[in-house]
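Shown next as structure tokens: one chain only, the form predicted alone.
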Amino acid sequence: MNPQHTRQAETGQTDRPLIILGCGYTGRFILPLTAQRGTATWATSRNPAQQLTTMPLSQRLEFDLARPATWDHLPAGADLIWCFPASPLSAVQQWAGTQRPRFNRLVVLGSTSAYEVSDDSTDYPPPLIDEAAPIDRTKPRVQGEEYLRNELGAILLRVTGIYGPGRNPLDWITQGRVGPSKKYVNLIHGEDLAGICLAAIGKGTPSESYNVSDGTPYTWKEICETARQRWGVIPAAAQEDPAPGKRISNAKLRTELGYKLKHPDLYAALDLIASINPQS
């Protein structure tokens, strides 16, 4: 086998160009990785002149799912990473009908909010949720994700809570957005999500879904207590959240994509964020 092909098979890296549809928080972690690999990459926004100012003009593309006139701005023959909610279904279907022949692989970022959780359940801790769990098909976003997965062979990443510089869970605690409850939360660092997106492009199975988390469900009570002891962070919200939350399994991700997390330990990652940007 050609040595270059061997390396690509092992790493999942491809030589195809890449387009990041909706280059927001996650996209900004993807861009340095593609630059390191030498992958030709474009980023899209509904308003690239204002929202993609850190990128060279040649890599900025205007794209808006609600405006079909912008759809042909995407160069043909590229892989796509779809980073915004895939809704409404009618627009997703119309886009797919015209754009299907123009791209190679498609990775779609969904959400673990797709999974149904019964309000009547008394199980605690809640059972681990894998990709075979039932999903709520009444949600517009889920309808679009499932259409792309089933009809276009999209590789669907159901993503847990994204954190990193500028999205610090310690800030969520001090701002009162969360408190010390028994509710479970699952998280993934933005840098790891970016790496997983590229691993999915290279190694993911078309039409399959993968849960994306660091593999450790926490309760907010655990996080708040560690935040108090380790960083002196005091919760602004004391009200108990009665919801049990979810516990997400990432076993399929680890087994099939073989991605090694850069930030498997939430608290070590928060230390690193604080050392880079104390205000983050």
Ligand SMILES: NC(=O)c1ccc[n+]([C@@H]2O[C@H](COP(=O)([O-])OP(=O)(O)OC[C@H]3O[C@@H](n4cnc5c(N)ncnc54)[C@H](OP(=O)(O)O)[C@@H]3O)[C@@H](O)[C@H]2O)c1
The other form holds:
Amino acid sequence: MNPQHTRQAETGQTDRPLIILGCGYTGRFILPLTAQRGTATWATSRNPAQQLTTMPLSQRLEFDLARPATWDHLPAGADLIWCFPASPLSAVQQWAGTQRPRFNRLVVLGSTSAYEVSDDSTDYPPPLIDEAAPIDRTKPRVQGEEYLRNELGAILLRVTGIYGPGRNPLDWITQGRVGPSKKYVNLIHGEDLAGICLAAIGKGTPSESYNVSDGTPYTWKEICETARQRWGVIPAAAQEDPAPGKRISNAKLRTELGYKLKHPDLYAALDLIASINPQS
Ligand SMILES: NC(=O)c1ccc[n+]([C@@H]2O[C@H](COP(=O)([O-])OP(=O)(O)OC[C@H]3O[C@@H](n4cnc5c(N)ncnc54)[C@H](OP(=O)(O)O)[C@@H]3O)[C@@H](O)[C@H]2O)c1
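Here we have the form predicted alone; I need the corresponding form predicted in complex with this ligand.
Complete assembly follows, chain above in first position.
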């Protein structure tokens, strides 16, 4: 094996071009990593002239799942990272029918909201959920994700709550979107999600799904208490959310993709966000 191939096998990096399909919050974390990677990269938007202003013109593509006329804008032979809900199923199927031969590997960002949680469960704390747990196939995005996984060999990342600069859980507390309840929450920093997307492109097994979280389920009560002690953050919502929430296992991600988290500690990451941008 030549040295370049050895490095690719170790790092999961490839030299194929990459398209970030739907370059929003996560996509903007992927872009700087692709610059380090040194492969050709494009980003898509339904309105590139307004949404992709920071990118060179040559790297901007117009793409809208709802407008088949834009589908051929994607250069052939690239790997794709699909960063928006894969729905409705009819559009996903139509897209797959015409585009399947035109791309290489496909990573799809799903959500851990796919996992069914039975309402009558009294287990607390709730059991850890791994990739074998039942999913709710009535949800439109789950139907699209499962179609891409089963029919096109997509590598599916079931993502927990994404946070980072501009998406700060401390703001959710002060805005009353969450309060000091016993409900469990699972989070992943956008920078780590971006790194995991590239690890999945390089090392993920086609048609497999991987839960994506930092591996530490917290209760909102724990987060609120730490927020009060560490940053003087006072919750706006006092009411108890009776739902137990979910506890997501990231064991498969750790063992099979071998990604080393940059932000394994939520509170250290929140300190860092505050130090970079006190308004975030
Ligand atoms: N936020 C969370 O905590 C969370 C948790 C679990 C999973 N997820 C999932 O993870 C994925 C990435 O999340 P994110 O927060 O990075 O998403 P995001 O900021 O909304 O970025 C996705 C981008 O995709 C583009 N897009 C939307 N619909 C499209 C369509 N029909 N056709 C083509 N492009 C479309 C939009 O860009 P333009 O407007 O420029 O076209 C949008 O900004 C999403 O699927 C999200 O649902 C999010």
